[in-house]
Amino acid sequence: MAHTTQALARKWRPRHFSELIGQQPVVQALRNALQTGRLHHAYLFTGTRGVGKTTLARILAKCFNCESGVTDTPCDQCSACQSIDQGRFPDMLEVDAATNTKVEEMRELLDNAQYLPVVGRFKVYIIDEVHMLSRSAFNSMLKTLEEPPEHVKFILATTDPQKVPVTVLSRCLQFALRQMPPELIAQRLQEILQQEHIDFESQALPLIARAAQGSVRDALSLLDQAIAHGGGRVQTAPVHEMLGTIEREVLLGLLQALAQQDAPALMRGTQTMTLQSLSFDRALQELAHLFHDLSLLQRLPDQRQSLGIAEDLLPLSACWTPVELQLLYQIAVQSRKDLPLAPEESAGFRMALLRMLAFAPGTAPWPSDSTVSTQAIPPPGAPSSRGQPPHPRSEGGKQPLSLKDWPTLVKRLEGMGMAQELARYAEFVTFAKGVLQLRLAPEQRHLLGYQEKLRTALEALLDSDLRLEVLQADQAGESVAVREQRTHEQRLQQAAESLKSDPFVRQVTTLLGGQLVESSIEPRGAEDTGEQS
């Protein structure tokens, strides 16, 4: 039976202070204030996207309005707590300042502040991205902040506190939420997968955690996509393909070739990456991470495990001096910045590797017992476990690609990581006068940061320039991903019905008293008829 599941980012959104990870200083300060009754009328939460600003605001709203009294541990049983969790509490108003910037809207909002709460103890105004308000709207808010009614609490959130006027900042208690380290995010993902009873490979979780760039919300959204890519499991190879990251063996092979001054091996590695449509931008990012870890390993060898540095880097730590590692790190970082200016990405990546050879030649001998080998970089044309979609320009005789056939074009983006993910989850709107318009549902907004990668990938496929505009929709549209999910659920239902009507299955269940576990049914590939394999 077709069914929908709640997105992990919503299902596992913290509802108590104790469930917030990595924000202990802020949580403790708020708890102390609540326990002692020292409540302020305005709070400002700052931090990058996805670190928990609005989540913390909702928890605080429950603390203010729980029917058991002002508390740092809301009961979650009363109507106020449950209504706030469900986003329908009449005395809590959430406003997105990015779309409500006008002074008239702010005045209307603040005019209602003078009236007493309908059911709660306090009226709570949560204003997200407050820095987007106009100057007039800020001035209107300032009047209320200067002389706030006793029954009103303001909770402001922003990713850019520098744009909030000092006059507003001075009237708020400010709390800075920090980005989550990848190790903490990976640990949280593991806990969630275990409680969801979803199989996973532990090597895949750090990849997702690092790609989330400090955002727990983005990590959970990526985890949802990883589960879909892995057919209900979280596996390393599909996650590599989804993110456009490079398998660690390939990166270690590049480092070994660099240490041995083996330019041909480096060039073979670049050519293999081109054939596999791997991201050169991501490769430079990962190389910078490895040089960073090697530098730490040299200076703090006894703290390798506590720093989360893998054991496979130990043989490489003696191949460069500390000064050389600093230079290699800078080359990787700067080359990544220069990549858009290169004639093509592969050329920019080759030049980065050659620059590393020129400025920091490896001198230490490679340990003979090392498990890392230049075989990690297969020669051009060698078979690979990863998919190798051929570049459309090399396919003679085929019809040229067209934006009119969006599903086919999305499929041809295979191996291009998050660029394809954005294309899969975005609904095609129109293409006219060189402008491609797509529409993206709110729960997929973490993909907005990959617009430029998608535009570049499409230009390469179509061999023409285009402009890309991604509009934000109110709800999920008819994207390729939605169609794929619907088709999969239909085939799953067909497989279940086919099994239920199978004479042998019916005989077994009747004679032995067995029961068909529908969650274990997997339909065959798209080329089959939909029967269970």
Ligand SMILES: Nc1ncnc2c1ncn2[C@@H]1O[C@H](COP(=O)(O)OP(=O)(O)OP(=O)(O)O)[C@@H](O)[C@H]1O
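Every value quoted in this text rests on a predicted model; they were computed, and no experiment measured them. Positions refer to the first chain, counted from 1. Think of the rigid core as the biggest set of C-alphas that the two forms share within 1.5 Å after superposition. Compared with the form predicted in complex with the named molecule:
- Comparing the forms between the two forms on their rigid core, the Cα displacement of F428 reaches 2 Å or more.
- The Cα shift for A228 between the two forms, taken after rigid core superposition, is smaller than 2 angstroms.
- Residue displacement note: Q493 has its CA displaced by at least 2 Å between the two forms (rigid core superposed).
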The other form holds:
Amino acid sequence: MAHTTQALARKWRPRHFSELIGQQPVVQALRNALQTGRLHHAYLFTGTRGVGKTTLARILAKCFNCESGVTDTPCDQCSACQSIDQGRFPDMLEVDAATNTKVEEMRELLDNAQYLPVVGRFKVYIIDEVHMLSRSAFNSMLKTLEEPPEHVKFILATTDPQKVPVTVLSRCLQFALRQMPPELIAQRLQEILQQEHIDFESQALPLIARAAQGSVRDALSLLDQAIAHGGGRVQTAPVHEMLGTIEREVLLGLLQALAQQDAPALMRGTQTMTLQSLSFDRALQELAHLFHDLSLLQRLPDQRQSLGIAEDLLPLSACWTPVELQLLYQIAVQSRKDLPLAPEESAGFRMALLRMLAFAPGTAPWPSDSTVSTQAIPPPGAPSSRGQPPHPRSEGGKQPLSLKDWPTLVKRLEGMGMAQELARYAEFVTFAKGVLQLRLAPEQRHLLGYQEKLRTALEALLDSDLRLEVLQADQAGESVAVREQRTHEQRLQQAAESLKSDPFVRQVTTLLGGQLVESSIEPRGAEDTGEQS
Ligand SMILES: Nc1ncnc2c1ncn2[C@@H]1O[C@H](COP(=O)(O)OP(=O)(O)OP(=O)(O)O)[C@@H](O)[C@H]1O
Ligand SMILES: [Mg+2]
Ligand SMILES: [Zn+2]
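Let me have the form predicted in complex with the named molecule next, following on from the form predicted on its own.
Whole complex next, starting from this chain.
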């Protein structure tokens, strides 16, 4: 395959503005300037590794020198364009300040600036990693920057603009390049692989894109590695292996076990990960990512595709409340900080999982979990399930749709507006022979008008006909809303207690004579959900 002869990052360096990904604002500003002829004599590109600084510098050099005239679309045909692309244009001087820090060289270089260009319109100085120049090298550059000859252009690039003296900064037109979002990188990888006719599994690309942490160059180097590692193709499993990342099935398995409160399965999962020497830090990062996706999925269910969230998360999205997901996310993120302090990484990871279980117990997936299926709910008029084998989730042959399942159903009504409100505030009474009985407290009577809406929503969910009876209660009963409120209060209590017993907090309070203001405590993440008053 062609790719082995040249690194992909080099081979696919954009030669035109239009080929760059993700730097639209900068590209647009440069194009405008070129089109209107408002040329500056010094440009500075800042940004992290591999986001296009050097690439932009070279494109700009072509724009300045293309024989067809100063342009934002260099012709690529003239000898100036071609020799710039090949890096042998006599009037383009590329200096890597990381290796040319000596002032003598800088002075010599700049002395040449006064001479007219040999073949081009402008002499272009590209100084990469300009922050590495020594103080005296900066000083000699400053002189030229202050009174630049008409025929000289400076293009500076740095990953660390803080280290560039203000005197230099103030004489440059500065452009900040952005880190690349993983979606854009993955798309770029896909285009390149297609053009290179290299076989790939598309799930592998986001893995590489994310591991590159915003750098297109790193992504392309990883892609080179992945191709080599996978014997000429890019497949998910070998990429996981190469990156030390965790396969999605393993992660989803952990989530499933969390939702089912299956501690043994969680421990087995950790054990397997230890044996495969997977990175627990990565695993927590990935879990945080999944909790983030699940939260989005709950709030914006119809935007799943545009948000790039895979379908396989759907069955899990009803397992936790928004508040629980916030907590899970917080635990995953915070536990990464604790990992280096843990006796062993695996212990730190295990504790994180147990903390998740403790704080956000969740409920088993519905209805993909076969123990809770619509078959458990008899069609109207059918005999009640009493004679049938007891439903696994209902205690000893009670109604198949038990009080325990009701909250799950209510969660699944997310997005149904007032129908869900009615379900949330009503107390579950029974469900038998296709008749669902709920009870509503007097202060929630305004919800009575949504019975029909709720009935049709439930029918759609359960895929069977249903009759709904809403009884009047004398007082507020055990509704999902009431339970949620209580859980929230319990969590506040827990948070307050664990804070009070925290050795650090205790030390501070005794040392400083301070006091914990309990009203200021919030369980983690609760503030984002707007669920409580
Ligand atoms: N915005 C981008 N669009 C497309 N490809 C890019 C982009 N940025 C970087 N690349 C790819 O990464 C390679 C390296 O980019 P470039 O040399 O411009 O990075 P840089 O910002 O100068 O990084 P460094 O700070 O490490 O020098 C390019 O050859 C190209 O393949
Ligand atoms: Mg560079
Ligand atoms: Zn040209």
